[in-house]
Amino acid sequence: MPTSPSEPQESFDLAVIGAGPAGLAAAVTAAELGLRCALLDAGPRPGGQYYRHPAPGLKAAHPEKLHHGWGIFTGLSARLKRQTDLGRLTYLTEHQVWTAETGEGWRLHATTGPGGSGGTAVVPAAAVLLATGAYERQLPFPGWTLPGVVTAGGAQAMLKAGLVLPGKRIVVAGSGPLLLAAASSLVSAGASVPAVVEATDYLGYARGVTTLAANPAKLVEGAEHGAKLLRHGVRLRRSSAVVQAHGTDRVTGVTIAKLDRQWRPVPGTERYLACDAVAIGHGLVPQIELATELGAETVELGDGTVGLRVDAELRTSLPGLWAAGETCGVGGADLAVAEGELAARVIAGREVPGGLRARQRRRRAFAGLMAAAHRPGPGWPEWLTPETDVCRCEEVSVAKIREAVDDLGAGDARTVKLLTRAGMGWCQGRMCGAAVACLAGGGAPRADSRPLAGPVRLGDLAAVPADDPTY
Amino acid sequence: MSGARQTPASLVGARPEAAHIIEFDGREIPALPGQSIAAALWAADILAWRTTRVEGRPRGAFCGIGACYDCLATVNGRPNQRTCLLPAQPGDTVTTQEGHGRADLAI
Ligand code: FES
């Protein structure tokens, strides 16, 4: 039943947005501490992208085979079920929050149903915790729009949820720890992975020996992926990138090349790899637009992305708004769980145990090390050709963007966008934003600014009351 | 290694109920209960079900999580549906979406 936006609703002490590791941990902790709590998530099942798992209809006996730390998730799920059964926690699935208003407390506006196809809902709450996670950063290359070229996270997501693969022989490429995790689940599921093509040289990690030593679990996780890849004969090619995907209707192979320290392809090092799919990604971008729309302060992170600025208690600069997990900088599920719990304790006015605080700090330090190690080098645009589409939605080529910058004097991503329509299509720049900003040469990264954090129908927008202070 | 290759379903010990049928451009495609339309198409080795507005290039699922909009198709007459988010329902009719689809933009 669609809920009309004006329908009065119970107000919650806390609304948590996102049911991934951070949001789940926050919501169950808050509910257990006695807060009346709502948990909103765009998906039909808890877990977020990290703990994405097969739909119940697929009757998977061993979903843990595709996961790291599955026990943490089943623990959180059991607590979620208990708190919802007791009526202390309201879990709102398929609720995509597209805007938040603040004044006397908070009002969250959401679309409902699969892909937002249902109605709308408004959830009032005294405090909000943003645990919306991240989406993948993409750097374009010639041929990246061919069918069969998919995001590394997308390959993972389709595998975990739908038990399908985009091909049989999949090149995994880009940068960041997600690549090893993706390659490792792809080979487990029967794909062959001729190579993991990683743009960094991993030397960045050497600068953080003490941080590494303080996070043995992270090292073990990396070693486990590495061992599995070795067993399956997967080659790790460091300081290399896919510089072109070949094919007409679908990908048939890639050219990879060595990169120098600036991520410029080294001429003469190209080699061809046959494949029928490519899984590509360059780390993750915190998904924070609900907060930045309202003016929350941000920080530049070591990998060149932007996250929310929070204090040691995970408060953002906006009163009553907290953030946890990837929204404060990408750092993995364990950090997200620690931060969700920490924030919930603070919001409930409880003591934060010293052990929890220490774990959060250690994992945050590791996140910083990881971010710096995989920061894209400035030379990557050298693998582009003038015809390469940068914006997938609006089909805006490198040549058009360079024309906007060189001939028309656009000095930042915003002007480029206005002149070329790059980033103005369906995905609102989520896929091309990082690349456009870099090609525009606009200096330091800025937080994405989108009027709406998710797709919403004009009718739903029109239904927001006229005296709504947000509009 | 010997024996049959691992598949995603064998890896997780999935024993789904029988597949149902959806129609894609007049072809019958099996879909397992719970699979999204995009997943059912991938399982049938179909990677593209949309052509772009300007160049008419083929596209299919890219991000798999609802963020990129490359996986749009017309589903049961409704254009611009993100097939990676839509569970395949028995009897669904999916058609390749050309250009910008026909509906009002949903944004
Ligand atoms: S594949 Fe990106 S929205 Fe469906």
The other form holds:
Amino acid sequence: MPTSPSEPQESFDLAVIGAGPAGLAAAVTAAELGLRCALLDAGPRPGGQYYRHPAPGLKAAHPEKLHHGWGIFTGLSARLKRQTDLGRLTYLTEHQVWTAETGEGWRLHATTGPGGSGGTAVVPAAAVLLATGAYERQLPFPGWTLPGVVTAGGAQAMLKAGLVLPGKRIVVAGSGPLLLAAASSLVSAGASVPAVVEATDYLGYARGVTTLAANPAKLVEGAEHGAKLLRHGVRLRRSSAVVQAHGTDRVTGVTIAKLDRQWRPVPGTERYLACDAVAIGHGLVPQIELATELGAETVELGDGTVGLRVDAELRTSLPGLWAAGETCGVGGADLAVAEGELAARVIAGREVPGGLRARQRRRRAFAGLMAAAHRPGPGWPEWLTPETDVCRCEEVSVAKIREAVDDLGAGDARTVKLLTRAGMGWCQGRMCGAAVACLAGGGAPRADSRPLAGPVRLGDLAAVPADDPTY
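Moving on from the form predicted together with its partner chain, kindly provide the form predicted on its own as a structure.
Here we give the lone chain, stripped of any partners or molecules.
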């Protein structure tokens, strides 16, 4: 097993980064097809963010009740155990890949152990499949820094991993299918959800009747969430947004308002909802820094985010690098599993069954329709005030960003960052990046590009050989 940059290491046929639905499916399929495969993941257990588990000490009796499609995960987990027991697959837990090198093959550099406490490892492989998933997109609003305001995914994470709720009366807001799933989980766990506040009107789905008809499972999934929310008296407020959170020590309520087609608040439509928590999110952003840093080509997606450009075989523009699942555009676990298996079969040189290709195409078409339906409108900054903090880490307000743009001539997010420190804090712009880019203007969205895809100590950086003639 790789342990140190200075030690000779075995080279794998394929290294899969990420043990979520796409990575799990890819790794077990590749191993079953005879490839010597390594599966690297930053977490201690498989499943990624989607199949997040309760901590073992909590002794959850029925974790499956917090998940949709748990049977798919248990099936993949059983195949993972079988292949690792047979020695065909090396599963490297708590391996955070922070950079990759490419030459005659690939070398993945990772920190190991909890928080990188275990040192470093270098994993060589002939090919790499990127299945790193996505993270949440947030649009700020006055009061969003109050305790009790969490992301929609964060609320689910608290529930799935810690078996706790962020509050007792929780408003779920933002845009995208994650809202319905989050609200469904919260009411199942005993929370009161007075409303799901969705910024879109759902009419975007009407443009894809054929795509909807080709994905009946997605319609059933949506209907199941809807029926559960109806039984719990949860009201769905379309074309609306939380435009302010109220409170001092923590959130005590929110103001919601109707939005026009451009997501501008409609004056006179405001109403107050009492709550002690807000779970909010505006979709997901593909996590592709490892690939973009190496120069992989990207493509703007229907929701305004940026994903990796891949061909029908899921090859990126970089030789030997494949991508699957959310890195190519957010589409859910079903699509991720299909693409993981498809990519593994291509890498192994095996035929891809027609049914698998058809399923992947249907799910990818639905992902495109979903993305377009929930693309943020350009008018959302109108619910901001000058005092609203956009960058929470560096406490950079709307006024400071507008000063950088209007008075100092900043025309893009990077220049705003240099002038205000927006995006230079702990999260490195993952929370505020989309909002800063929008407020800065500057044209089409750009992919995040960071020299390091994760935290790494200076000593570990210094240990990377600089004179290896192969790379």
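Numbering follows the first chain given and starts at 1. All values reported here derive from a predicted model rather than from experimental measurement. By rigid core we mean the largest C-alpha set that fits within 1.5 Å across both forms.
Participant: Taking the rigid core as the reference frame, tell me whether residue 57 has a CA displacement of 2 angstroms or more between these two forms.
Facilitator: Superposed on the core, residue 57 moves its C-alpha 2 Å or more between these two forms.
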